[in-house]
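Here we start with a single chain on its own, the form predicted alone, put down as structure tokens.
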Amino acid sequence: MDTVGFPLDFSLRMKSLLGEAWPAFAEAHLRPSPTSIRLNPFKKLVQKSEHIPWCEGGYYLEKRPAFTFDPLLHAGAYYVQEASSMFLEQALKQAADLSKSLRVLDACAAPGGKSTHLLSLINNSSLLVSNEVIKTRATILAENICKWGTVNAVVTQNDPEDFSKLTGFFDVVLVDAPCSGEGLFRKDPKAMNEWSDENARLCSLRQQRIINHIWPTLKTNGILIYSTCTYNPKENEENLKPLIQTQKAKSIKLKTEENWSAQENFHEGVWGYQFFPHRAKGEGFFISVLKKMEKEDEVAVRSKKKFQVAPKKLNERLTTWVTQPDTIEFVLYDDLIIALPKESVDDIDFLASNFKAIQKGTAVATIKHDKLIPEHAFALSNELNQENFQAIDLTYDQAIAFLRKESLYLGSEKSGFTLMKFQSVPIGWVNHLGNRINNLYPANWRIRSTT
């Protein structure tokens, strides 16, 4: 082990790579990891701390607060995310035409930082498929997508290999590949104990497998964004070289600013952008962008009409619930009403018929007899027409009690389903029954911690 705690083989490789910068790199790991957040542009939270220059909604915090006890985090008003990884924004803005309706795949998406970032950047007529193969992680991913409040996302739980049949389907694919985690040594010192050259080699093989399965899903001229949180060229540029050498892809050079502190590398035809903790205010991160040059036939989208469109009377009632009813299609899934973007209904139906789609669009309400019981996801939705619902703005203590799913006494004469807000941002529903209040916050989301 190195004096900082680095594994010996890692130290030797990084000393060779960094040269005179090695002492600064090692010293950076003795300093605290910076805390950063990315704002949800749809929820209008104002942040006055230091701005992250490569991300429009990214900010550093002076110290790390108790995020668990911030109602605005639970409302999806921001996402706690490592600053260097927010450079994804530059890759997408510079390589893709965000004015177009795009089909986007986040192939290794949990816990959801990059998926929510993508949803902040693509337009409402685009569609994001956010995928995670591990069930427990897919559940967390779905929760974070739900909190972000956009209707144009589908969460799937599939192996990357399953997507290979979607030839030519996506305009943009992000592979934020599972890696050896060298860039997180400062943030997670335990990662150093788990690191080995052999583990890095196995990660490289896994990454190559993911790329090979995902590559056919890109359209001709489609964009692959590949990223890791490691420094190892074998997990980074080396994985992309074969696509360049066979002329299936062209590496895209990105424009950078000096104060971004991203190190630009050109390695055997591959442009890569590496963040180091001694150069940038963030952790280790690598990103590269490829454009697909080979001809790819596009899979035919065949909708099985799995979704039942809401009846006319129900649809008329629901149109008052949303701000842009002309863009929304309400469909029935058993007793659940789901809001889908009209332009993507056939695509979502196709995906739901061929993949394990655990979340589609936004759950709006459950039909119970002649009543509509609003879903928690809809309280967090950016499509929610807040003027259509009675609401109560909670104090901090009331909001924490609500998020713990405790009984509330609000001293209000209002009855019926009522929107709970904190600092004017919706955080969920209660059913006000006059003499008592039913807290409708999801039991599996409640705050359990006492400190």
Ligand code: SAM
The other form holds:
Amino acid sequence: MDTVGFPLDFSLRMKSLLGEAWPAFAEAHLRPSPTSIRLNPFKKLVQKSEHIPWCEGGYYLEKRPAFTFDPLLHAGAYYVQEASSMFLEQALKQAADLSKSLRVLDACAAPGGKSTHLLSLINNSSLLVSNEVIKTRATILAENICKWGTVNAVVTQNDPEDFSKLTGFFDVVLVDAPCSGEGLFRKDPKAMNEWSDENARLCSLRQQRIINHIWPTLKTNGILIYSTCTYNPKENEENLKPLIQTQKAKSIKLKTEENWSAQENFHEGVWGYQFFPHRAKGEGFFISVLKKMEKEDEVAVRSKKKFQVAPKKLNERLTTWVTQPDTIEFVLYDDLIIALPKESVDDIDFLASNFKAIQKGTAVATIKHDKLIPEHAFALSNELNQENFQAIDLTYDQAIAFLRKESLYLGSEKSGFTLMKFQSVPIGWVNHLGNRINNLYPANWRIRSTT
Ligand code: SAM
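Mind sharing the form predicted in complex with the named molecule? What's above is the form predicted alone.
In what comes next, the whole complex appears, and the chain from above leads the way.
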């Protein structure tokens, strides 16, 4: 170990990789990590702090606030995300045609930083399949996707191997691979204790396995974006080399600007973009983009029509609940009404029949004895027609009480389901019963912390 506490083998490798930049790299680990957020473009928050040059919605904050106590975080108005990893935006914008209707897979998606970013960038006739193999992490992913409020996402909880049958299905696949985490040593010094050469070797094997399973799912000319938060070439370029050498793929060179401080590497046919904490205002991050050159036949989507289309009368009523009814199909899943993007209904039905799809589109309402009980996801939905619902803009203290799922006293409003807002952004529902108010905030999402 040295003064920063780096593992010895890591220091040796990095010294030889960085040469004279090594002292600056080590010194950067003695400074605090910058705090950054990425705004949700659909929720229209205004931010005036320093902008992150490679990401339209990315901003640095001067200090780290108590995010748990910001109602706008719970509303999905922004996502707290490390700045370097927002470089995904450049990879996607430069390599994919975002004006087209795309099928996108985020294969290792929890907790959802890159998935919410992808949802901000793709158009609303595109579909994101956001997958996480670990169950508890998939639940957090679903929560974060729900807060982002777009209708065009499906959250699955599958092993990447399960996707290999979806040959030629996706236009873009992101593999943000589990890795040895060297780039996060500053943010999470405990990660240094878990680091070893042997662990990095195992990570590399796991990454190769993920890439091999995911590769067939990509269409010919489709784009694989591969990223890690590590510096080890064995977990980065080396994993992509076989696809280049066998001419199954072509590596894509990205345009970068001087002030982005990304280091461009060309290593045996692979263009890679590496962020270091001593060069960029962010943590360590690696990203590379490949284009699939190999021919891949597309799997036929056979929809089993698991969803039942909402009956005409119900559909007419729901049409007034959303701002763009022409783009949405309301379907029934037992008692639950879900909004799906019209163009992707068959795809989503097919995915729901073949994968463990834990969240599909946006849950709108549950039918209970002829009544529609609005779902929390719908309060946060960007499709919600706010004019159709009575609403109350809460004070900060009221909003925190609501997010704690405490009882609220809101004066004598009209009875019925009422949208709770904070600074004009919806944060959930209450049912106003005249003499009392039922707080409908999801119990498992409530703020528990007291400090
Ligand atoms: N993309 C996420 C984001 O931006 O918020 C971070 C993803 S993290 C780097 C890698 C993810 O891969 C973790 O959520 C982890 O649970 C998952 N993972 C772990 N082992 C895996 C495996 N064998 N196959 C696929 N994913 C795995």
